[in-house]
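What follows is a single chain, given as structure tokens, in the form predicted alone.
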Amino acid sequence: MELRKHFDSLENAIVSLFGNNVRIVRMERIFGGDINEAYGLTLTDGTCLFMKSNAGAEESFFTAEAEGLQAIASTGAIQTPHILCSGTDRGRIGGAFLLLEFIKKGERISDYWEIFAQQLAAMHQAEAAGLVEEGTYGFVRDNYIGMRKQNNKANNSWISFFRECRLKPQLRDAAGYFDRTDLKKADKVLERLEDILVEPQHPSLLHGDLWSGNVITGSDGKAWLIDPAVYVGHAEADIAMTELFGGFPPVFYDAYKEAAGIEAGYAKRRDLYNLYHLLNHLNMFGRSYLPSVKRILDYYSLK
């Protein structure tokens, strides 16, 4: 997949985008993230962009979101922001930027959750080939699940890389968490992957971090995509992540599964697919995350 360009300050971006005329008249701070800043942009030429940034990142950190919302894109199934481009600037922004087409938020359509569970569907019925380097399931390069590393190296076996790269490199980084009851809890729990989940019956693309938080209502009243997590795996992964934190309506797991179906037994193998992420935010933020992922490992433990 080819980027945009990534420049190597926010002036020669805006610059080298919209012209030499053209410069930033206002640069408004925007809350509600909890990793990266973000703010609103006019320029001279009336022009809104959307920026955000991050005095902490690496470069990749921008480039692989980047290139997440053009993987959501090229699937034209559901809407995402367009990418302008990335770049660091260590003076004015002291770190990496990225800048995207500012979304006007619009009042949500009366059928809303019902096409939004259809353009999923959609996606993630949508041809992965390409997205994948010798291998059914992971993505070309690796990316970020908040702000931590996703490995996403090639598996020809969801299940295989639901293991190694997914909750082994969780549950080594939260070691320090567990005691050494929790650490066999553990061992049982990925040994006996092979009789809790199933393989997909096709490879899908996956948003990979997909809560309410990331996914905002456009100009246009439907559900457009945000901050991306991507990869290729099974669709059922993603569906679990909605239910994670608070869940979507009823409406939008009916008109899901009339779209594209839920295989049998999905509400015994939701949990694991988010042992993940509970694993992530514990890793993340701190212990308060412990207790869910111990119920987690008990659950699976004995199955």
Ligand code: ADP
Second form
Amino acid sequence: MELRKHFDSLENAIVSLFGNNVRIVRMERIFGGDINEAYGLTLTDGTCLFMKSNAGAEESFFTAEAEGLQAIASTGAIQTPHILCSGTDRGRIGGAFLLLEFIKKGERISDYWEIFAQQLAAMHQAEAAGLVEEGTYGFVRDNYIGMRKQNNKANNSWISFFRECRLKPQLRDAAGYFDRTDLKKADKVLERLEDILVEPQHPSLLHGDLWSGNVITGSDGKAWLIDPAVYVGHAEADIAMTELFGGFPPVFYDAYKEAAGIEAGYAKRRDLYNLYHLLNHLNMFGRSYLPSVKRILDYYSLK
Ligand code: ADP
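Could you switch over to the form predicted together with the ligand, since the one displayed so far is the form predicted alone?
Up next: the whole complex, starting with the chain shown before.
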């Protein structure tokens, strides 16, 4: 995959991308994310840009995000912001930054949810060639889920990938929250994955962190995807995550089913996919996520 331009300061990036006389005239903080600082930048020529920065992060954190956006864009199925560049600015920012097209927000068109579902289905059905070795699950390189590393080592079984690269690393890092009974339950769930999950009919490119905060309505009135944690996997893992923090309206799921189908038994697998995200939240934000994690471990270890 092509590597994007990267710069040693925000100022150099702006000058190189927009010309010698162009400067930042306004930097407006945007709230809503939970990992990075976000800003709307206005340039002297009137251009608006979106910048994410993080004083504690290496630039590779943002190049991974850019690669994810690029992978989604390569399917041609759904809008994502164009990537301008990444960089490291030790002075002004004290760390790494990512510059993207600014998505101007709009009003949802009347069939927003149906179209979003069809676009997501098209992304899931797109050829995943080049994103991981053919016939395997994972991604060309590791990336991040929130601020934590996400291992994408290719595996020719989806179920084995989900065990080795998704559940096991999170369970290992969360071990301090668990008593002996919890740990036994976790082992049981890992042993039983083949009885609970199914191999997909075809590998799909997943957004990987598809909650409502990562979907923006653009000025075209349609859904734009941001902040991905992409990999090639079973499409239903993305659908499961849409249900984790509130869910989308029923019309979205009906339209998705019509466009791509959802395999029988999905509802019984959903919480196991979401165990990954809840463990990740437990590891990032602390024990308020522990009861949900325990409930899912209870359910699947007794099944
Ligand atoms: P984080 O990496 O901290 O989770 P997000 O990607 O969620 O940050 O973005 C933070 C905020 O910026 C959110 O409110 C989001 O809606 C907004 N945002 C993200 N990308 C863009 C963009 N390209 N254009 C305009 N606003 C954006």
